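In structure tokens, the next block holds one chain alone, the form predicted on its own.
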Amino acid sequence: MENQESKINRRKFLEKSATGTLAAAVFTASSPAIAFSSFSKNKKRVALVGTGSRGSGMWGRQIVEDYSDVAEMVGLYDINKKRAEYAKTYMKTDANIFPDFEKMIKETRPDYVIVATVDSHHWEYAVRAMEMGCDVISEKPVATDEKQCQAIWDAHKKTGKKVIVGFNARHNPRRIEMKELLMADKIGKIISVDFLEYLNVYHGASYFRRWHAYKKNSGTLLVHKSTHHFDQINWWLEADPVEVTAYGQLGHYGKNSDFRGEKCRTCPHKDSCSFYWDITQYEHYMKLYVNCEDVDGYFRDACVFRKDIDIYDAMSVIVKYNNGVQLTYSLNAFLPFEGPAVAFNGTEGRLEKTFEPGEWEKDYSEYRLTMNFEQPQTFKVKRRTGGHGGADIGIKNMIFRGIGDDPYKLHADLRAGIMSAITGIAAYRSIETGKPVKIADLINLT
């Protein structure tokens, strides 16, 4: 139970530590009550590329069900036609399925093209959509290598079209809380940041069952997963990374087993393998993936111990920022518990989002503020309902209903998407070469 003497009164804290103007702005736009204005009197026409789980769910069915007053789904495209056919039914949409991406754009003339394909193809659909006159909503990451980053940036500059990146994590109340407290400037000048990401043997292992397990598809978890975290740090600090040094290994999954199979359904070791996952218990996954395997050969329940897996399951990264801050980041994908721990170390104290095993079962997160020469003060932030702790609702409200005041700078544009992706790209380049990598050597955003 929380010590009463250690509770922090957030209103008094912010009133003490910020100007009156900033304090007022922070409290009148608290996370669940960000003001949204009417986005447009006309519905936005939306076409979806990639009808897998994220595409057909967060960017498909949820838009059809919850945003039909402001958005109209006009077209679906997937390289696996059977998957697109099931997705159409699942999404409850009348949108036509197209056999060709460019044909879909020409015939439906969407305002937005949502790109939710395998990561390594995000850039090419985004570039072509911009060239054909559309704005883009891209799932993160926008790209998986430096050449892709440059290509999408150059297309944006040439066409003048915009790219919104799906950093839903910014919209999570717990992340906004951290942003709010950093804006109050309580801990003085920030010197360094610690960010630890723990993925458990359920969630973490899932990446090694899927297409993410190959660098050519995902750019490793340093790009697919860590771009969320690098974006949050960039956003919290309002700074750009300039140099990255990293280490990584595949120490648990992949080749690190005495036995393996092709996929869980047919594995002879299913009775003894702790990582056996029975996809047949999930009707939606059976229809979305298993029933479509004959088209593309993709197994959603592939063995986590496949010998050709080439991404890392343990990663350590040091990032230098243009404001002098140093980030120490780690990601491990095989732990008995899950959650993030992040702390900002300043000249006047330390602000941290604490972590303890099992905290995801609670309806709140706990933060701690420790000023130099003082006792720690703790407070709790309630979770919000909805996907990813309410974050999915937040980002879609911003995109489709329009955003009024944005004191937290929740909007993530293409530059933000590239700066987060390029941090992960620089990290795996550092692992490959054994040397520090300068961001300026990878990308030119002028």
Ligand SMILES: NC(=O)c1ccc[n+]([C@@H]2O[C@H](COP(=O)([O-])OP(=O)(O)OC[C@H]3O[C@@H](n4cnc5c(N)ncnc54)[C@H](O)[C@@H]3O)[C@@H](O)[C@H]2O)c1
Given for the second form:
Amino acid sequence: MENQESKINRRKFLEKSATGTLAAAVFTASSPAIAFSSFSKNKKRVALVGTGSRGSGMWGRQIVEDYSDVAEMVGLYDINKKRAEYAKTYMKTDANIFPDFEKMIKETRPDYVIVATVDSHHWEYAVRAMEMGCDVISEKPVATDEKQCQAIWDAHKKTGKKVIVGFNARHNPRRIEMKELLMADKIGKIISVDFLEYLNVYHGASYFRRWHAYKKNSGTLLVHKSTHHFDQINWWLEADPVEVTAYGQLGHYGKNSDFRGEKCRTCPHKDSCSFYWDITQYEHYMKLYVNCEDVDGYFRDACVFRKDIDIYDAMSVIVKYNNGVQLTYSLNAFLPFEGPAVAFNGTEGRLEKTFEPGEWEKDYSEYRLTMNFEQPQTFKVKRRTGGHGGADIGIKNMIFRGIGDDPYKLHADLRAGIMSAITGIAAYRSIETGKPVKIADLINLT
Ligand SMILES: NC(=O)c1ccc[n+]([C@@H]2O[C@H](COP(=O)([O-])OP(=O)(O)OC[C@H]3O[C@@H](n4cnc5c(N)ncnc54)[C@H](O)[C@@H]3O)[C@@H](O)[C@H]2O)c1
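Next block: the form predicted together with the ligand, after the form predicted on its own:
First the chain shown before, then all remaining chains and molecules of the complex.
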């Protein structure tokens, strides 16, 4: 719980920041989000399942390089052994590659199992890891349908083991700043939230090239991608979703083209297609994916216009929360520019972070606070560097170096993981059925 002193300091900050002058001095590039209580004396034994891009990078090489004082990689497993072999070299680890998951757990006895596979398989490894006595660090989303959510929750309750969910986005300084501003209670009682996520024709299109393009793998972008956003809303509001209504369509990628190929490398339309992407330019991707295609037939540069793509690229969602707040959320994945626009509408004013094209090049973010009957005030907050805007380092520090007091409640447990995933699951169930979906009809978290 926040203490009175920090509340007063936040009030002072906001009063001064309304003049637009002090905020940058308060949130500096180096100010830590968390006061680390202590460094672990014993190294955590870590086994990794899923040695793709995220597994071998953020959870693999970076742990080996930057956290070797507190963590030791003890085992690697991937369904594609060739990929695991390249990942081992890339990660510069001595950890053995195992032919199956359970053998790895039995022989290496890890403290943590990191799960970074394709989304729809997270739950099975999380459940098995807990049953075998390990704690779990699961990449988001923790699960892609309601049955998976229930299975992972039940295993957690039965075994008492914990699941930390990889909500690195909470650790993005801009998200923390928003949390701090909300904790300062400046805009009165929050009645509604607007959250618009824009993905551009590079980043947005990339989901349609990859395994994410199929609902059976990703639970659609409403789960794979929006799990970050729904988690942020739940965390910012400290509330649970109750009911979800959604619409979705595939209006740009997939079937919506009069030409297509199998993959960019061999495509007859490569000279004319604006979505042509040349994977051969990326040595790491060639080794991680192309050289391993003979094992599983997975093309990392598959055509964004494949006819069987079954996820949506335009999604609109309304969520009702247990504190009465209404969320209006949308995600569009085919836009000329990228970035979120978030606004909190309160009884005394509106706090908003609106994306401006070109903003990524600046070393600060701008927020706008408009109190009722007053002029808008803008203020600037300095950026941090590092993967995902400093967020990747933030979450690893929290897990491996201790969470300290965690004043911003950055720690995301299994409940948080499920509450965000289930919001997206409820959204695609609503699209499927054309009806509002109650969260309580999907999951029982007792
Ligand atoms: N938090 C973030 O910001 C962030 C960013 C990127 C990816 N991710 C998450 O990380 C995970 C991996 O994504 P990626 O981009 O590395 O994808 P990827 O395709 O590079 O890697 C996925 C790996 O999982 C393996 N795999 C698939 N099915 C498996 C199974 N049944 N058992 C074992 N291994 C299996 C694949 O062979 C592959 O090596 C996803 O869940 C994704 O949502 C999170």
